[in-house]
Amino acid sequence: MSKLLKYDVLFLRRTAKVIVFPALIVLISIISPLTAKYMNQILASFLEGSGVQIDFPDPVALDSYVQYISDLNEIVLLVVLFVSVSIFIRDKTKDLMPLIFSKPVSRTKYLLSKYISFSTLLFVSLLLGYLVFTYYTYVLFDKVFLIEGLVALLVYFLYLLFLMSIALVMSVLFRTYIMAILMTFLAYIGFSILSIFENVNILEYFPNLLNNYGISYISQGALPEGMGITILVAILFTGGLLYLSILLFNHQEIHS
């Protein structure tokens, strides 16, 4: 397992993902508090001279956190979807599978190594970004929700793990990057649509609702009702999808 992890980490370093992801998240961590702080002034300047007058409420620290989670969802989440598929399916599209498995390599450890290495990169990047975000939020708003924000970030990371497990299944099922990313994206859209019907009993704890709970936890300072169950459901979904990908891969023929 250690050799496989070393191989996957080396691949991430060669493709500069080990720099790009932290840089992207740190950039968002700087821009989000600034946007939350000065957006009202920007909007007011656009409306100046138009005859339209709107009284914007003064921004508070919570606005910075809402902006941060929103920006992560809009940018990082989509990047993770595309990049995770490319990492998981790379050896297949490069016809490296026969060479890799001509040696006594465990297929289970092979998949887990890729998943763990990319997950670790994401976690370290998010943690670094959160430290930067916390600093700028404190400077601009003189207040932070340190623990609550960290919990929300961990919940967001769990959501990314869930989406990565979907990408892993699709990468096992399909031979081309285009088909794998298309099906991954369609699955993401499908789960997002289902989250609209959160009042339906069977759907009220779907993993897509995790981010809503993260913001609610920051604003309330206490665990919202249903948050614990949703986290448990997300863990079960992620574990189940990982198990499914391993099961499918272990019974799959390797073609050159």
Second form
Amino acid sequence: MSKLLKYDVLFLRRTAKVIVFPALIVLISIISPLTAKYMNQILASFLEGSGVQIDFPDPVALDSYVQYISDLNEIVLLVVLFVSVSIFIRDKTKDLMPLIFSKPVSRTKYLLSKYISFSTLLFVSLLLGYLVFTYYTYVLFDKVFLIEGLVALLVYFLYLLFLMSIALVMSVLFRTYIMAILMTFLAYIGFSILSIFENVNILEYFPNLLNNYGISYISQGALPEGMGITILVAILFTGGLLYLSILLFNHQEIHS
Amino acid sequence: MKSAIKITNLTKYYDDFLALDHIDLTVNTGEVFGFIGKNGAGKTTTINLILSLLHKDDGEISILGEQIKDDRNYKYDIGYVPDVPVFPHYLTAEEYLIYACEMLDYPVDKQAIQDILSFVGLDETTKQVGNYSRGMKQRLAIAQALVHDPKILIMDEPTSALDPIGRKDVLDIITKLKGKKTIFYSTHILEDAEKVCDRIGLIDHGQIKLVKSIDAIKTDYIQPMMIIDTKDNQQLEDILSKLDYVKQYRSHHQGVLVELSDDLSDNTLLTELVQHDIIITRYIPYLPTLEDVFIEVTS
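Can you switch from the form predicted alone and show the form predicted in complex with the partner chain instead?
Up next: the whole complex, starting with the chain shown before.
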């Protein structure tokens, strides 16, 4: 496994992903606190002279965290979906597989190596981003929720792992990037729609609700009810999807 | 002699299409075995089954006497050269060979890697593979297949997409390896098979039609045929049309190709032509090519 990981990391390095991801997340980590701090002032300046009178509350540190998680959800999540499918399906679409599996390479380790290498890059990028975000939030708001923010970030990372496991299954199932990314998005949208029905018993612990819990945890300072079960369900879903992709891949034919 | 590859009753369906129809095949240790057939005959399917890239519907495959089951260990003894090799574009040739060694749990020896690259004539090792020409990629494919010194080399149409010089280079490499490795060489270019193979197996529509040595094939399929060229081939054809022992004749780029009755000695026709005062510029026996045999067997 370590040999496969070495080459998957080399791929991330040589294709600049190891630069692009941390850079993107660090950029968001800088912009989010700034947006939270000055957005109200910017909106107020736009409304000046229009006759519309809105009183914006003074932004607080919590707003910076809400903005950060929201930005990560809107930008990073989409990029992760696109890139993870491209990484997982690349060897198939580029016809690299026959040469790889003409050697005694374990298919299980091969898949896990791709998943773990990209997950690790994301984790390190998120941690780096979080350090930058914490610094800017402190400078701008004079207050941080260091531990709570870190927990929210880990919960967000778990959500990314869950989505990446969907991407992995789709990359194994389909032969083209377009189909795999399309089906990954459909699955993502499907899960998002399900999260609307959070009052339905069976759906109230779906992984899509993880981000809500992250924000709630920061604002409440204590674990929200149901967060533990939702984390457990997300871990089970992720593990199950990984197992499914391995099972499918091990029984799949490789055409050259 | 111990068999390097033994295939028994191998069957493969693609949905309802029977791609391999219960084929039996044995490749002896140390020989260059040419696996010839038209495109779509079942050559690549057979190779992909040997490499466990595809799942067989029936039959058995043994490598060096061991039947292939679920384990991957037999792949340590195999080097594989695909028809159109694709490599990670961001690696250099040396890096790819190191990768191959590591995937094969084979000790990485940079000097040995350089030696293999020199052996296949690939001296440009610092350039990323993405910038390689088709021929360079094929050389690298052979190098990566040899890097762990396997007993068996499986080559799937390695010359099919190469220019004449590239083709010659690959055939030269195979010639150099002859006797040192068992080579399972799939091709539809019969001229190439004829140059380097000891034996050939002919596959058509998923069935093995013929397995023989090149010499045996030529002996078995040889016909008493002559190529004759004269100053006036029209006159020649007029004469030929009247001879009972001439089974048939047709134009050939070297003159006229004449098929004679099996029991006729060559000189009978020659004597006949001399008597007609015809000026003969060429009179040579025609040796059938593998292509002639291929056409005869598959038709």
